[in-house]
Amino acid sequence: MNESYFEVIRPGINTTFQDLGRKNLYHIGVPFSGAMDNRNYTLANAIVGNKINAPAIEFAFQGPLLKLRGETIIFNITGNITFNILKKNKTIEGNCYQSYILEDGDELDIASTNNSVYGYLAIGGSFDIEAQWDSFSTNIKAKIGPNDGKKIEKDQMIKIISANSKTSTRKLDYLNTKIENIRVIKGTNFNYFSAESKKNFFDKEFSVTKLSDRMGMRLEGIKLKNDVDTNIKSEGIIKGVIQVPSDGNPIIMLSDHGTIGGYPKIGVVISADYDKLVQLPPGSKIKFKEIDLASAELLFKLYQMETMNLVSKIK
């Protein structure tokens, strides 16, 4: 058997290995991490016949340019992505949610995301990487995970093991959609804020700034006034928490967030809306809508059912 690998000609922007994240490590300061958009990550693996939690390559805005060396593989890309397959004699314009065959010498050029942020590349088989704490997720700021906790780099070789080219090519008819409002439940410090600010939080629009990454999404808009204390004793935080520092501009904690924080928490984005939230590029407008905890739990169950229903429709 010949050794198979991707040669990284262009690494892209923030290209890392991810899976569904690592559990039960908050007590030592390690967050879940994992794929930002869980649905698109899940569909990427399902289309090539992998286990749901197999490692995939996540990229932001611009993806990598990869050249395959070795055995034939199948792959697919999910998200709203422009990509091309460069063969010796022709260029194939790729479609998301459809698997393709790559042969020795072929190049995969993941040019860009389209009015979105994250995309996923899954191959039929496995990348030759090591798990850390039972996860293949990479947290580059903490240097945790495969690839020495780093982004994928130019001229790197990404080795492939157990390449599977026998699975027939498959596809899914799926269209990513936008959401008008991001639904939230009230945070534990909601009553720290003035009556006017609490009303503005749900009535006014906020803009996604360029100061956003896998750790957090900074927003700007009308300033939220804190009447009690702009700093509190640091306490545990979770993905989706909306903190408000002294400048009055909200920050939404994302997958690589710190596990404690000392800014008051005005709300928490519900899990069912998280995938769509993280796909909002800088300049996007956000409007929050309040729901209660019971509704949030129901919506998450429906989100999970819809994802599994999509997996069952792959042909």
Given for the second form:
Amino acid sequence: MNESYFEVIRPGINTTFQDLGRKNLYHIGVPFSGAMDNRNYTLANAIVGNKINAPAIEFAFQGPLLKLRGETIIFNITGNITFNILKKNKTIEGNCYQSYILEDGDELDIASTNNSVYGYLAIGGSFDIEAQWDSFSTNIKAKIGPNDGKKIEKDQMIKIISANSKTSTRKLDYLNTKIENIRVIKGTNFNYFSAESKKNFFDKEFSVTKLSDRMGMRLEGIKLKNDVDTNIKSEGIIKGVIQVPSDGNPIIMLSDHGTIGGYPKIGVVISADYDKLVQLPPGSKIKFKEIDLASAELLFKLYQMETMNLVSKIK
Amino acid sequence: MIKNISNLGDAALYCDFGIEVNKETNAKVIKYFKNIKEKKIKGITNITPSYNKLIISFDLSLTKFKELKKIIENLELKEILNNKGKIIKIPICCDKKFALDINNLEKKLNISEEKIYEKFFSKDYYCYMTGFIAGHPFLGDTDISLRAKRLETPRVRIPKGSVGITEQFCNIYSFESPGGWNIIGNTPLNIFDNTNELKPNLINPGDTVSFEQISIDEYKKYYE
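Return one more block: the form predicted together with its partner chain, after the form predicted alone shown previously.
Next comes the full complex, this chain leading.
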């Protein structure tokens, strides 16, 4: 029996367990949740040889500082992250998409995400956590999921079970690229907006504000004017929906979004661009580009093929 | 019965049942919701019923808009057994410390506090949908004299259990959350139980809610 655990010396800003999300619960108000950046989550698990939906630790901006106690494990970190491995007599500067060995007493210091928001830590083996509604995703607002529905906190222990350190260390050459435009399909209330605002929506730049989290991304820019009604009868929403409340500033619904909303929907971000969207930190500029359904479907296929191709290149 | 199906982005169907918000339209939405849920159609990841819409989201790697639209359009609808909702009694305490907006409402509606509560407690409410936050029910319809707009600036924190009204609807905040409804009381009952995976929601779409006014002493007893 393997007895290992992480001691949380510093929890980081928003560190939670996540997996591929929680299905079939929108009708009772429970959001999908899951890893914000699916590709990086997938690659993190693939590099340490885990199942595709194994829970990983997601962090935002500043990550955790963890001390390993017990038996040796392997881990890797994905995203665009600065991290160090602190051993008794040396410090190793870590590279993303490369697995490393961590021994009893070693510390893993995930200092920051660079020009991005989220990163993932996967270990070979699994954490000792329980699924809720078939998912290991934590939703801190509704207190659902592992760790009693809470963020990972200072001084807690994260138990590791069935640690698998036998796999040789592996690596992938990959660099996250920034996205030029966020592609969107017109929303169901697109025609609520003035002719000028419809044009501005696709012509002007919007910036990501600090009021952005796992629930939503608030944007600022030229105000979008609504000619019909600034409220609609509340109805279901999905991630990627861009709602515009009466103040004229768009809000993009992200993975922990409320399941029902009453603001007009001007657009919906396509599935293929979601991972790149969520990685835009506050202050980033966004430009929307209109796209039709058929092209969006094709782009999603390409996105998936690219992910699979990356997985196959792990050596 | 669905008036129109369009796409909401590339991974959801937007089923429109018409502009009217009433029990009849909503019953159709719920009937579709239950039928689709029972059929376990490949690729569907979520089905969200609301007053007069049904959003069906799906996994784009397993199905596509056109494919799923065809399935929904040709769906054979069964009458749903147990379609009659339950009747649920919800105690509310309207003590001043809970009724955050009662004085504002008196002004907004131009009727007295006594009259507001008399009208509010004189009828039962139908649950159109649950959501926004987990377990949160959207109930209706309130008396015509009680229909007020949302707060101009929504509150950042509404206490758990708060009962609010706006337009023709009332709701219960299942846990602390931001929100803009006019708060008139608070229930000590747990509306959403995250430890009960089978039945997390106290109130479900199609149920009827009967509110009962309780005193502050009775309210406190729930926590003893």
